[in-house]
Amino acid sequence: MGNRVCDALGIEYPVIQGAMAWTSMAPLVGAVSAAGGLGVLGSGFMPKEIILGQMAEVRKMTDKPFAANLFIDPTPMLEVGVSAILEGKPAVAYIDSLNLLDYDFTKKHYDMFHEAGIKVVAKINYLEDALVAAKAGADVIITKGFEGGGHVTKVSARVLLAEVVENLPDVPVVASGGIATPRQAAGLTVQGADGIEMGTAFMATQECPIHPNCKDAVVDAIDRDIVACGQSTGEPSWQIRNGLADEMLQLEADLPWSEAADKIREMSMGSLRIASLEGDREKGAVLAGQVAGLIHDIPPVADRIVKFCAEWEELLKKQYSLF
């Protein structure tokens, strides 16, 4: 019997690796599909020419399945990245969101990636979301928990999953949020999930193109230096507790968030690519999820797809009895 992500994608391994920006680069896209997962370019916010040109480079790396993402909400960059999409035509489209889904806008643009002969991911924090995301006619759906890196969502990633397969057995579902270890995949597979998504783990593998210190950061940081940022913004995002989150803690902390929050948006500007792309651990942004307390090395990143997907099945033959 196969294994339902894999036979909707046309990948290997049931692994998808999460849209980063500026993170999830070609060099770790294209190291993820040639290993036989799903790369995933984070190219939500990413003008159309890099979009195109990154797409291009992961193609002289492996011309297995690879997706690229975006926001489905409407503003000018989602038809910046529809256009790309259509355009680029990777063998997916990753589609992402950060409010409830309207079942016509979602549709509408479902079926445009259908008719061009691309599949559909759903990446969903709702239950809700996810019915709407089936209807229109998700190829599969990624169930995003609280516990993931990036944008904090509000609902714990395993309450998610166990919703989402109650009620839609019939779509592949991808869990996501909290993973790095073969052992939680497979007590994600009891519960119900076809596959597993992870970004942090990613972020801590040689082909990351991100800079060293912030690989560094990942494999040092322990589960309580994971703080949330900007919730006076409405879009809070995990990080890696340094200077700059502290700044931000305490401008929330002392300044009504009204106030607060032009002046954390201000703060965070650029403050990604400080950390990704110059190294800077204390003034930039190290964005990542609760489990970097779970990430203690830096492999190849076939690691952390074959070697990982073998321990996983692994575990799974093993029997295991309440009496």
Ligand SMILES: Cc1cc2nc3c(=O)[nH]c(=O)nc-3n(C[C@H](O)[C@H](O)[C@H](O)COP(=O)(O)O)c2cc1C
Contents of the next structure:
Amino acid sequence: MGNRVCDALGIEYPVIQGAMAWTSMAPLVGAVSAAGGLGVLGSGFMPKEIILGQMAEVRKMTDKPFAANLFIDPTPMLEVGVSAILEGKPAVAYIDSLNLLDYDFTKKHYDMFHEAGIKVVAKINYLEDALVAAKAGADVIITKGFEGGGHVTKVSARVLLAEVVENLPDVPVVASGGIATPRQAAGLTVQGADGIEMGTAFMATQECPIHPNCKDAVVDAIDRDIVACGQSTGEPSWQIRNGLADEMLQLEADLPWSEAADKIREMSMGSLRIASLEGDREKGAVLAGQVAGLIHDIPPVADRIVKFCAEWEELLKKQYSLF
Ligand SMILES: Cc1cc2nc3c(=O)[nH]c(=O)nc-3n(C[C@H](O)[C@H](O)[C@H](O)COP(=O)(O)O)c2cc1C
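Having seen the form predicted alone, could you give me the form predicted in complex with this ligand?
Let us now look at the entire complex, which starts with that chain.
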């Protein structure tokens, strides 16, 4: 029957590993792509030399397609990302955005990648952005729901997927946000998804190069441990509740948000690094989505792709009936 996401991206399994800043580095990306999914470098905030170095590391592990991430908001960071991707030429540019998409700006960038032979995966948070991305020529659209790890968005994964599937039947769609089990993936197939993206679930894998304490924090977390920190800054992110998160939430409860925002920005500087690299799960920011409550182990990457897809397909083959 074929799968539209696999066909569009040249991969074997319709599983995308979400870009994760300073987390989805070469060892994870290479392992995901080698196993037949799409590995995505969390390169959105990296200097160009590091992005190019990471791409070289991935290529030592596999010759299969992988992607690099950038944010298509008009910032100097975007220019760094565009230049690194055009030079390093991964098979796919994986494009996120913090603000609503502008059609002309989006089309200009997608065209640059397409002319260089690079596919475009657009990760969107609203139907409006999906329509812009599709018109601008995105090869695949990821619908990222509000519960997904990273920066907090507004629309639920279930509603967003349904909206995009209804409005864009001809575009391959990947559901994202809150996914960790084959049973969820099977349900999403019925809802019209061609594939799935997982971020938090790939943090808890053997190959992910973050500190083991962070992986344990994901496994130990339950659903209500995941809190949205930094609402006052306008760019909140999901974090596992710990000393740092409690302090941030208290500041937002006690202070006018304009004051809290400055303090939180200061506290956030380097906080991801303190958790991910140094392993301090109390003082560092352990970013993870609400789905952490469904993640109970730290398997090899291949289990989250090959074994996962075998179970997913098995579930779809079962005959379900309402009556
Ligand atoms: C630790 C962490 C860092 C993230 N950093 C980025 C990023 O730099 N760029 C991006 O596009 N998405 C980022 N995300 C979002 C993921 O790519 C993905 O869309 C999300 O994790 C999917 O939801 P899930 O965690 O429920 O699977 C991040 C997510 C996590 C958990």
